[in-house]
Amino acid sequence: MPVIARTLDEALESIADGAMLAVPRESSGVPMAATRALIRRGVKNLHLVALPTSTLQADLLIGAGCIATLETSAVSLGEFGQAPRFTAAILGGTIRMLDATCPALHAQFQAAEKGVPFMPLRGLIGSDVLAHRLDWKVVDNPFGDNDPIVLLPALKPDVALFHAPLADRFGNVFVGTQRELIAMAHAAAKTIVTAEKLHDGDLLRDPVLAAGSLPGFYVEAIAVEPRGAWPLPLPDHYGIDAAHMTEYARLAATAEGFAEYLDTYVYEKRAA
């Protein structure tokens, strides 16, 4: 039975230094309250896998010195500009970058979800990405002649971490149409969820909500964190805090400004 944690820190206890941590894209429920809690705890040497892209979350974790390896297909602040701490880390060579593509990452999670060692994908043939991913293998299609195909190893994170609108006391979590969150949970050894609120009943017995719910036996811990994705959006619940993102982009452009941001919005536990 999953644990309904008393505190956010309690829910995050099993995310150890050096863990492979899987997180979702901006529009799928990014656990920003949990991200700030991990930074406050001083977690180190994470292998962060962002499925398939990231924005503020990866930039914050990189700037705070939490990331050793980043595996994703893109990091930016979108309309708010480049991700400044990510850019500085790449230019300075302070993190290991594993370039990927969106379809490749989804395929790798699907391989782990299905319990197979790899997944084939064709669209990478001819791209420069292959030159930098020695763990991706080009082989001949055993069912065809002169038909190369790429084999991608399964990605099996230690922990999947995301924010959802709803969970219940049985550990079931409503993800709605964000189906990649279910693939993340299936692939990972453990799944930790922050949720806007607890549902009074059993999500899996609700004919409206059951189809969009992740069963509790995939979930290790849940922490209730209202507005837990802030300042990023949670689909159908609240939008992005544009003023805050503008301020972040301005401050994080320098190391000194980023330190000021951490002091104000992370270490002081300032909420939305």
Second form
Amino acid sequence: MPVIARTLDEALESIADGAMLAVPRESSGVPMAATRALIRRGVKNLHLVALPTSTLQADLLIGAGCIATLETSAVSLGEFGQAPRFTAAILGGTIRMLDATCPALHAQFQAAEKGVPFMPLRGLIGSDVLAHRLDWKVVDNPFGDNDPIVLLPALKPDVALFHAPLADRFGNVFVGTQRELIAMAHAAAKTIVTAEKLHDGDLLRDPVLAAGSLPGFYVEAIAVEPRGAWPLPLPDHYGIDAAHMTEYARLAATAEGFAEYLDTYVYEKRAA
Amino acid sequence: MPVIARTLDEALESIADGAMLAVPRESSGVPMAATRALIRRGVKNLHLVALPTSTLQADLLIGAGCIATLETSAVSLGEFGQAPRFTAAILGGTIRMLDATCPALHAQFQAAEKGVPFMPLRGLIGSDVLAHRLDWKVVDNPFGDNDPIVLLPALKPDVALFHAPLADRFGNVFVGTQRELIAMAHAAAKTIVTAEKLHDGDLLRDPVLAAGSLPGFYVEAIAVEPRGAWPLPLPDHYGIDAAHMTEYARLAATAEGFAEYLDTYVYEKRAA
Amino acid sequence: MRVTESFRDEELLADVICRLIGDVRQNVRHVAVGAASPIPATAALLAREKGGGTPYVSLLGSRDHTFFTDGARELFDCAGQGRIDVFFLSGGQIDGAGNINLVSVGDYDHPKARFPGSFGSAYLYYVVPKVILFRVEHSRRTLVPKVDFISAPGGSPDNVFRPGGPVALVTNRCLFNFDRARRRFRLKSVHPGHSVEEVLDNTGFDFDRPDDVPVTPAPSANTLLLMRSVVAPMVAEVYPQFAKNVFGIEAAVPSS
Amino acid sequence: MRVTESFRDEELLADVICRLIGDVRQNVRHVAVGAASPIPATAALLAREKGGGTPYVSLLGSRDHTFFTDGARELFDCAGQGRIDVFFLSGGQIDGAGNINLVSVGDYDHPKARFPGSFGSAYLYYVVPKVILFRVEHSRRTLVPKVDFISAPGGSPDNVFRPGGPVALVTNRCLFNFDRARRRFRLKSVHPGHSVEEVLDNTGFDFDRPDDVPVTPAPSANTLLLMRSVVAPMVAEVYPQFAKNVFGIEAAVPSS
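Mind giving me the form predicted in complex with its partner chain, seeing as the form predicted alone was just shown?
Below is the whole assembly, all chains and molecules, this chain first.
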């Protein structure tokens, strides 16, 4: 049974060092409060899978030394420029990078969701993304004639972690149109959610809310974290904190500046 | 651009004789008013794909001589017994039957939805369902070791046809949690919808309704048909008409009784 | 000690199935019930009432008792993920190797009888760890030496991915357990009022049995009360005719 | 005749792209715009305004201008179905065969520079019929003889499923068309204030060109008005910094 955790740290307990952790793209509800809590806890050697891209979250986790392997299709700060800690880590060779492409990651999560070992996908052939992925295979389409096609292995994360607008005491989580969060939860062994607020009643009893909800039996733990995506946006709730992102981009440009950022915005809770 | 048709017949115009027509299971919004209209029009040689099962709708279309091929996982009248016209057609060899299993049909629609030629699925090996489907293939899982797995070809219907609670003037259709309707529309070349009623405004502008809606650009035509699923149920709106189903089961038990049913409940509009 | 109340066959079978679910309780988080399965639906809801709200029970076709929000596909995806622990299957024919036939009798291309079809059996029988077979009519017509059409086989070769399969078969006369290693049924108990001889006479396949075959325990008064007063109205949502016939209750009018 | 107004490079490029969308209007029902693509977003919205509401325009990351309801996957599924007619891609490097590099410069395992990553290019470049390449910075650094990493190739062998690919490349200096059969770019026009010689000097790859290369038409006053007054506020929702810098407008405060 899913648990409304008493604290954020309690909800995150089952994210162990070395875990394969799946997180969503910036516009889908990035669990930034949880990310800061994981950094404070000193989580190590994560295999972070960002479905299908990441921005501040991956950059922060990389800079804080939490990541061993990063698997995603792109990391940048969007309008705020390159992701400085990601770029430094790649150039410095300090993380293992598995370059993907967005629909391949979606297909790999869908394979896990369906309990099949692989999913076919068009495209990819002749791309160096494929050339560098020894875990992806090209086969001849058995329904075609001299028709090569890529097969992608199922990707089954240990934990999916995301931030959502609403959750209820039964563990149901409203995600709206951000349905890759549902696929992510289906694919993952465990799902941990931070939610803007707790919904009184049962989300699944309302036929309209139910249509945008993840059922509670997929959910391991929920922590209520108002503005839990800050400084990133939560669709239909709040926008990105542009001033903060500008400051982050400025500070994270150097290792020293990044350390200052961590002290100010991540570790401050420890000092408080 | 999707069109709110002036009449049900106008909405159904693009369903040609011989078309591959996809329709949903009983509990997801079966377009029964549209089915009666197609029978009145005398549509012929349909390849009906019921995702993943059917009840009255398939039985009626078979009895009325509209079906050449039926592809589905099961046809019965549920609590009202066997589907008499389906059973008679199979025993008489008057239709071609492609026996499937529910998740295989879902996977075949998903393959079309993703634009891939096939989808793998577990199970099936050793089943006579597989043995009789020459269009399904068994391959050795390239990611495994002596691990046979079935590949199912994409199923791309000419038209998907279903009944939904709500549609708007932009062609958006609210389906709620009946999301196989969305997969069906994604898979099909064209989608035609009958709707209980027209929604004022834009379903996609409401973040809660949007989560359960099919965007209008998938939709060819919409006809507003209050109680368009009758005598079958529409989830959250009305239940099955048990008295009518009992009468259907009684009449359809014989060819003569079935003809009487058609005269009374299908062709009556013609007489009116 | 209270005298055992009279009960209907369906109530006994639901109780037997409920105890089968209970036997595997330690690993059972989610019990799913497919189409045309009113007795398993009764059993699963009874198990949930007795378990104080667990396991999750998903009834196909129910609005009130389903936790799925991703369409008709989710049950199968969910089972493929290993999240469905118990499911129920029946068969127009069931044979001694646990093969089930939901399609037709005689030659497939020229059948003598036709059933509705295989539904999800050709998948769920393979991936759900505990599949409970139920077939009320226990006769040589239904329990046959070899099914005419294998909708789903009782067992698979070692190299075929198959975490799931049959654990038991419940009929109106008895309860069989299924031995997966030997691919054979073993008579576990005969229901009150029935006998081993009767089971032998009416079963078309060979099966194992102990020297002394116990009698299936009758449902307790408490179980019957729970079934009739709490579970029956829930069952009526999806199976109004069954609920009316067995429990004598009418379904509530669906909200419009 | 009215005197041409002054305009910014971004406005010219958006107009050029808008006309490229228009050129294929007969088959264009749905134009999708991916991440980090403010100029294509401006162009697509401009095309929609000029078309009186068609084609559909889906802006990744937008709440107001997207018609997707099935999560981040839908854009790719939709493209796989053949329902996306126009898409836009850029590259840290683009070469004369239409290969694009969104990953890194130098050896992949020991890169000298790193870009964000391939996003959806390794798929969409193959399946969307008309992909318009855009790269504002037209230099020998960006337009190279051969990319260091092929995020997505400009062409594929005949037996590779590939209904889509590049149709044009728009830079701050000129417009190239892409000849798929020959896998080469052909100079279509140079932008006002730029020259063929300058294009030759700043392009790292060989390309074809006519004897007389036309000048890219400047945006009309009406186009500029539409872009600045109607389109710019829409762009600001997704690209507030861009809208501020180019059009001098602030995004509306997001609803809370």
